[in-house]
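We begin with a single chain expressed as structure tokens, specifically the form predicted on its own.
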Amino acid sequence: MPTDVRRDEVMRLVAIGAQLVDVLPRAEYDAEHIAGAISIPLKTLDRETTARLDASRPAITYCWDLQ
């Protein structure tokens, strides 16, 4: 279930094993992303592309959106 989390909570979750998933287009991921993040562009997010994620660990998706 999606839940908004603040930066301090993201840092805590990553410290205990959460996975970071950057959903920006690949070119934007290549230009700049959080170290250790996995690239799965939002337009390709499905069961197949997320199969490489560890289902036993939380996954935190993020993107940069100025809106």
Given for the second form:
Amino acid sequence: MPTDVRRDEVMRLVAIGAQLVDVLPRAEYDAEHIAGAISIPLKTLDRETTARLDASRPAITYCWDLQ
Amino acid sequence: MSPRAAWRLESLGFAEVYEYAAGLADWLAFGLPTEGHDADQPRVGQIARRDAPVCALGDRIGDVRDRARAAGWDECLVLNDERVVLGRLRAAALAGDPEAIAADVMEPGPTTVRPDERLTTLWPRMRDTHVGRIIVTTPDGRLVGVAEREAIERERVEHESGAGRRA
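Having seen the form predicted on its own, please provide the structure of the form predicted together with the partner chain.
The next block holds the full complex; its first chain is the one shown before.
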């Protein structure tokens, strides 16, 4: 089950190699995203688009806020 | 959106999946590093003062006033234990009965903005409505700080002139 994490935990996980995945539409990612995040919009998220991620490493998804 | 994405990643075989539900809005609120063509746009969370005085619902106005004035402020924000903004004590309330309780004389549910709001859109709105200070909270209502219109204007002009020099 995915674990909800707060900002400080995100920073800790990224520091040890977690992959940040921005699932907002591409235009929003291009406008602004968390430094180092990879863009995989939710509507395109499948086996093919996630192939560039390492499934053995932690992955953190985010969008805009609690919506 | 991100919970569904997290579950989808798990279904695709990812062993360790996390969801940062507070998301980019929360990240921006704390001025953490971002990238992208809008990343250098100043936002209110970056200039909000973190030193605004705060008190609890049950605090005595006389005590709150003394603390606020000692800190150089003429108002105080009323928070709960989770730092959620419940009310605002303006100068008139602080100048009132010192025995009154904050909950009884506060302005409940004051207007707030999100930390990620851009100064270019916030400043004209504050100017047009004659708002001198605005409370900045996270999406779940927790206090980030208080932004003053003059500071917003200074930052906005500085950024625009900097952008002009870069162009």
